[in-house]
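There is one chain below, alone, in structure tokens, taken in the form predicted alone.
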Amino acid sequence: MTPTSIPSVHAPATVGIVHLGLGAFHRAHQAVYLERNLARHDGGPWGIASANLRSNRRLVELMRERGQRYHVAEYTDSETLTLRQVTAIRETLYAGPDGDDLEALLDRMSEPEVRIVTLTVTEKGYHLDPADGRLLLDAEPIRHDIAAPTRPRSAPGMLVEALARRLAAGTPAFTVLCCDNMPDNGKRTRRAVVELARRRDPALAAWIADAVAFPSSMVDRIVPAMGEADFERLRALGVDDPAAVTCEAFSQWVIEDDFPQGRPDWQHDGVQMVADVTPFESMKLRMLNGSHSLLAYLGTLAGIETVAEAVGRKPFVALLRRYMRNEAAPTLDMPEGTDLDAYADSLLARFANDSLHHRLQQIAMDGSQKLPQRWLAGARARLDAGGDIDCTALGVAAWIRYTAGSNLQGVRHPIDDPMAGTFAALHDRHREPEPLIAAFLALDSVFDQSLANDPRFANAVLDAYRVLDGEGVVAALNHPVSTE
């Protein structure tokens, strides 16, 4: 393979954006768009300061050792690769649990030159109830931030403290741009920040509600976790970069255009600036992310490790086509000219990219936070319209079985979810399908109870679970569920 190489931008750039969540997705997505922008302008005011909020000091150290430069390997397929060196991130900070850079981060967020703060902290990083969106006041980081607001641990707490400092200094508010996979992610982020600020100072909360813009956005790029095999592939091409990331060539970013203090002209860098993100957001969550979750839970139960391996099997492809076209697409209200059949076909082609080694276990994590927006809202809409939900019901059944911590061959797997302890207790307490399904559907932090108590939904999940647990994945894929 001879990769196409794109050199980095070396022109000076001042920091105008602070990003919370220095992970692989941010480095392969938002930072790449800003790299293009800086290249067009030969530098400029939109460099990024990125902070890691998790327990991974080493990533920050690697970025600093390399002068904040790293590579992004973009695979169209196993034979077509673009190597891009990125320097848009001009500063990295470690504000994790044992971090030293919290004060430096808050100082940076308080600077007048910083006009945008972006976030990729995953759904659970906002500490919102996935079912109704309320701030989880009992979550340990939120309790801490209420008690010690000037030393925040949560992303909402950091936003509140930085905004409080700007208010005290008379500095205009920055815009908060959520880049995580949540419906109405701007509105949800706003709710978390305003509710937390209200516990500190009602006047501060009122100022934030009035002065801070929280535009919504939709982000799309498949960025698997890096493994040693990925680093080896890059070393074979002469790239020895421990901070590198691998991703697909496809990338999309749709942003609500609401930036009172200004923004990059990134509409010239491939970003879609729109008045309303909601249709694109719902399309991606239900069709792409919903399909990914189906593969994650059913594929793992079948002993499959990667997305490409799963879509290499006809029953899984048939399931995804049925789900996207019969259950997800009918719930979407898209702009005129949107071809959802073509979108479904494009997703299947992207999933089949075997150069990515996208592990199902990576997708499976935090299911309790993801199910409401990926499946459950659509299921409610389908039932209200008198439609089928057999694929969604099978997915929910597979998720419940997955949370037992082993696949159908008895091979153990970890459960990475904020509610993992609750799931383990339910599986220990309920050994038969009917009480187990009833106990899971009673979790109102996951399931809207109007849906959970709908016999069409509950019976469909129970029927799918019985077939899945008793006869296996292939039988479940071919078994029509009952919604009577």
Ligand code: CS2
The other form holds:
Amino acid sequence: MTPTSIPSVHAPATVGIVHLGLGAFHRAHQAVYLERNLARHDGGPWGIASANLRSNRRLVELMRERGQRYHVAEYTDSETLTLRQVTAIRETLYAGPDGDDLEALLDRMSEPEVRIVTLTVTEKGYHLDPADGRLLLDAEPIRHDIAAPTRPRSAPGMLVEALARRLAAGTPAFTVLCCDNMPDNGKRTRRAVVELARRRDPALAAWIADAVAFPSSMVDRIVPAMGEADFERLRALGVDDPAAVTCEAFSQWVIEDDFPQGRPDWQHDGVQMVADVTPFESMKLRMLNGSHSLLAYLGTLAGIETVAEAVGRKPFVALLRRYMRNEAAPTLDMPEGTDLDAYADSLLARFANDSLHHRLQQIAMDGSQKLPQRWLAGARARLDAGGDIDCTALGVAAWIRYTAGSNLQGVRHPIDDPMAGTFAALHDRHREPEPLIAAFLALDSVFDQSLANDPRFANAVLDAYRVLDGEGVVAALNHPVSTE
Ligand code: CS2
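Here we have the form predicted alone; I need the corresponding form predicted in complex with this ligand.
Then the entire complex follows, led off by the chain already shown.
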């Protein structure tokens, strides 16, 4: 394979964006859009300073050691690869409790030149109740940030402290752009920040509510965690870069156009600027992420390791088609001209990209934070319309079985979820399907109780669980539970 190489050639940009969450996704998505922007302008005011708040100090150091230059390997398929050098990230910081860059980060966030703060801190990084979006005042980092607001640990805490400093200095507010997979992600972020600020100073909270814009956005690019085999493949092509990321060629970013302090002209870089991102966000969450989660739990229970391996099996493809056509697409209210069948086809093609080793275990993590927006909101809408929810019910049953910590062959897997302790206790206490399912559905921070108490939903989950646990994944896929 001879990759197409795109070097980074622009003049160094000044920092105008601070990003919280220097993960693989940020480096393969937002930074690539900004790289294009800087290439068009030969530098300019929109370079990025990017920080990790809790983990991966090593990556921060690696980026520094390498002069903040890294590669993004974009695979169309096993034959076609674009290798891009990125230098849009000008500075990396580690502001974890054991790090020393917290002040440097807050200083950066207080500079007048910084006009946008973007975030990819995962769903749980906002410390909001997944079911109803309230700030979790009992969460340890939030309790910490209420007690010691000038030395924050959480992402909302960083935003509140930086905004407080800007207010005190008479510096205009920055715009906050959430890039995590949540519905109404701007509104949710706003809620977290304003509620936390209110604990500190109602006047500060009122200023934030009034002066700070929180546009919502939809982000999309499949960026699996890097494994040794991925680095090895790049080394074989002459790229020895421990900060490299591998991803698919596809990428999409839809942003609500609400940036009172200005923004990059990234509509020329392939970003869709819209008045309302809601339909795009719901489409992506329910169709793409919803399908991903179905594969993650059912696939892992069947002993399958990657997305591409799962969609290489007909019953899984059939399940995804049925789920998308009958349970996700009918709940979406899309702009004129959107072709959801074509979207479903494109998703299946993307999932089949076997150049990506996208591990199901990676997608399976944090289910408690993901299920409400991926499956449960759609299921509620489907039941209200008298429609099917059997694929979703099977997914929920698979998730509950998955949280027992082993697959159907008895192979153990770790449960990476803020509620892992609760799940373990429920599995310990309830050995029979009926009380177990009832106990899980009663978790009101995951399940909207009007859905959990709807017998059509509860019975379908219980039936699916029995088939799955008793007869296996193939039987469950071949005999979908009827919700009639
Ligand atoms: C995945 C997403 O890990 C997950 O939960 O569903 O990271 C997915 O790959 C991205 O949202 C694609 O844009």
